[in-house]
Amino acid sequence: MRAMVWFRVDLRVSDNTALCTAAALATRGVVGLFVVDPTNWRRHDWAPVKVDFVLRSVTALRDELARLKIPLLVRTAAHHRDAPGVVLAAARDAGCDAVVFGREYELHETARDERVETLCAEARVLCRRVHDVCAVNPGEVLTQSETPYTVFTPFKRQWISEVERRGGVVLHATPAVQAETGVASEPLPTAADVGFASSVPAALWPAGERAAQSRLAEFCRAAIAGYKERRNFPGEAGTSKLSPHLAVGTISPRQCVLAAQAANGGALASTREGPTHWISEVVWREFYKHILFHFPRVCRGRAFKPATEAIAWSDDAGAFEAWKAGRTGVPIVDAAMRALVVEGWMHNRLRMITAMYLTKDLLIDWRLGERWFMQNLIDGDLSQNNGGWQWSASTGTDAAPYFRIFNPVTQSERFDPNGVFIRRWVPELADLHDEHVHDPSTLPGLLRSVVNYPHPIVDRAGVKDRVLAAFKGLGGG
């Protein structure tokens, strides 16, 4: 038997599942496909700074699978719709008996998986969906009445419980070196081949599975003790920066759950904070996996809970486009999504700040700055991106009450103190003293009339009432 691996959202050699289970079943050696797929990255707003990454990455495939003769093919899918077609025709063009994938669980991706199998079934190629994207998968993290947690906290107790039951995360091991195939590799193209030219430079995002290695690493070696401590702060190098890896694959949860354990003493929880911490954080990602298959609505662009389906939300154009440019009057959000056009990322912290002074000060539609985000985030997820905006929206699944609305201004002066992070991406205050940089509106009034920032766009004193009045009679809000 040959066996081909499609490659999506697991881009590396090292414990990938659908890579050891074709592996497994192959005699006459292994194929490897990436399938390019502009229409379907259009239709889920797939930034120009992620396909740009996920092509690099796939560069970086071919060389590692270069190493265990396996040669990686290259075809387009002119539309979403001929992606099945694309598939089982490189398979037969490689002469192969075996497709093999990793699952995704978004509804559009899981009906394209299950044409792939139909096709294969009628032309009596053996086809396999292995899951790959969680340490735990989908399903195996239950309630003891057999339903799905909503709630993170008793999740991530079953999750630990889950993995400790396992005796812990284990890992695929690599292939050996496969039996020669006869197959070439072929060339990819660049994101701007496809129509998605990114203004980020690459050189801030290293791609593959080798520069995911050394970023986790790192961050072990020198960050992870005081991540709890540090990684509210967007002025410092308190965060890993895995997400974009995660995001598409280059290293496994999995893998990240061993690397932080090796930092906890072995300990998935411990007195140890920071790498505790982090591995909750993890499992979080874990949570929003499980969501999405429990749960697909979410897919749909509908809220969690129902109920708030009902919220009036605002229809204010101008204050929009004013929160997307960086142009509000708050700084650290107009620093938060300056940098987050100029870089592709945005720390996690300030993702919260954005999110709820759009839903909640603004009050406009969550689902606008989701999708803008995902237009600009290099790690864009459907299942991250929707669980944050929804946690920010009190749309999602979280026990805490509607009426929780960070103040901007009171988040800045906690968590970007001395203005660092501000004065980057504001330069306009970059000379204001710390008691006005977070709140340019406090100037005195002459010089508050030359500095040339806006004033804020919203009168905080009235945000309360408005978002009380908007959740007020949902029945679940």
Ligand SMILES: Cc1cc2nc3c(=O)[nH]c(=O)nc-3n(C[C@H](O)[C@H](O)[C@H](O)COP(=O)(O)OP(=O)(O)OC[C@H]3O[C@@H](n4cnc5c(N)ncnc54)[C@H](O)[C@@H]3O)c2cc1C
Second form
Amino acid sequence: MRAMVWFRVDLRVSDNTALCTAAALATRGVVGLFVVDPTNWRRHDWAPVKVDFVLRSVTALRDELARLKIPLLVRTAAHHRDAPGVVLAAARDAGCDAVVFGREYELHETARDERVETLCAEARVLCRRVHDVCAVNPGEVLTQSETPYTVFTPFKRQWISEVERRGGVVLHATPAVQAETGVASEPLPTAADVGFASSVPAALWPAGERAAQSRLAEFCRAAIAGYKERRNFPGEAGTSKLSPHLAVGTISPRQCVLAAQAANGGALASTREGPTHWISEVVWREFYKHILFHFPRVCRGRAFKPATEAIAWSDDAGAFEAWKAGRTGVPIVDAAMRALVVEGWMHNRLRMITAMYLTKDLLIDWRLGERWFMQNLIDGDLSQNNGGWQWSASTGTDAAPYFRIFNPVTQSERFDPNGVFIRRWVPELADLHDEHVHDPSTLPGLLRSVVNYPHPIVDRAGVKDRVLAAFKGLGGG
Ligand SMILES: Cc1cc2nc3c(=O)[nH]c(=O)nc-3n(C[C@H](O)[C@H](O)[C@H](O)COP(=O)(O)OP(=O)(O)OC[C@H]3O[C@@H](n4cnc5c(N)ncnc54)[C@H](O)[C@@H]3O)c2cc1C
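So that was the form predicted on its own. Now I'd like the form predicted together with the ligand, please.
In what comes next, the whole complex appears, and the chain from above leads the way.
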């Protein structure tokens, strides 16, 4: 048997479930496949920076596979509808009797993969879909009555006890060198070649599994111990920045959990607050993956709490444009939004502040913000982005209660106390004293007029009342 591995969101050779499954089946070698699918990427709002990161990661993967004598075919789907046929044709070209791939849980991807299964069955090619993107697979963390959890803390408790019951997280061994296939690897296009030219410098985001492993090792060496104290300060390098790697699978969550456990004296939860807290964040990622698996309606842009569909969102296009451009007059929001466009990434505290600001202060539909984030994030991932947006908008699972509204100025004073992050991204405010940098509208009149920075576009005094009125009587808060 010769087996083909279709790589999608598992762009690595270590701890790769599909690759190991294929190697176990194969007697006549393993062949890799990557499908370039620009129309699918466009309909899902993939950011150019994400496409660039993916393609650079696939290039690194091709080199790793070559060491195992596994060639990588690179095929393009002219339209996303064609992808299943492209996969089967590639398998045939390479003389493969089996196709193996890791599962993606989103609706479109599930439909596509079911079509691949049908085509394979018709062609008498073995097709195996395997779970890979979580340390504990969806469907394996359930309540006593076998229903999915919709609240994080009990989910996490059950996730930990499930891992402990299994004796810990286990990695797949990297397969041995495979039998020669005589199949040659194929060249990869660049992001610009397929219409996704990115303005974010590639050097900011080294790609591939070696880059991911060294980032994890460095984070565990230098920052994980202080993670709990430093994780909320965007001006500091307090978090791992592994989210792009987790999104495209250049690292697995199992590898992350094991590394954090090693920094935690072997435990998943203990008194070492840094690693314990970091593992918790990785479990948040699993929580949102499980939510999407059990409630695929979140892929359809529906609110998790159906009652909140009735909210009368504002259609203030000017305010939305100001938010996107970083011109709201709230420095922490503007700094974060400008950083997003330039670097393709945003710190978690800032994602919460900017999402709350859009959905509460401006009362603009979370779906618009979700889309803008997706169009700009290197780590854009439907389950995580949707989970984060619905949390912030108070429409989701275990969401922020609608009456607990972040004050962005207070958040700024607390988490960017010296305005380090603001000054970096809003240079107009670089020379202001700390007492004014979070809210330049407090400057005395004359000074205010010489600072070339917008007045706040919304009057905060009325925010709470407007939000309470919008959510009043919905029954979903
Ligand atoms: C509105 C909004 C949108 C978001 N969109 C995305 C997205 O598209 N893709 C994405 O990967 N994350 C998203 N997040 C979650 C989170 O902001 C990022 O995962 C985090 O900022 C990544 O930085 P890091 O790798 O340094 O995280 P670390 O703090 O080092 O955490 C390690 C890993 O844990 C996971 N994680 C951390 N925080 C969260 C969280 N709050 N929710 C879920 N998982 C978490 C991530 O996989 C992260 O890489 C979003 C959050 C919000 C509030």
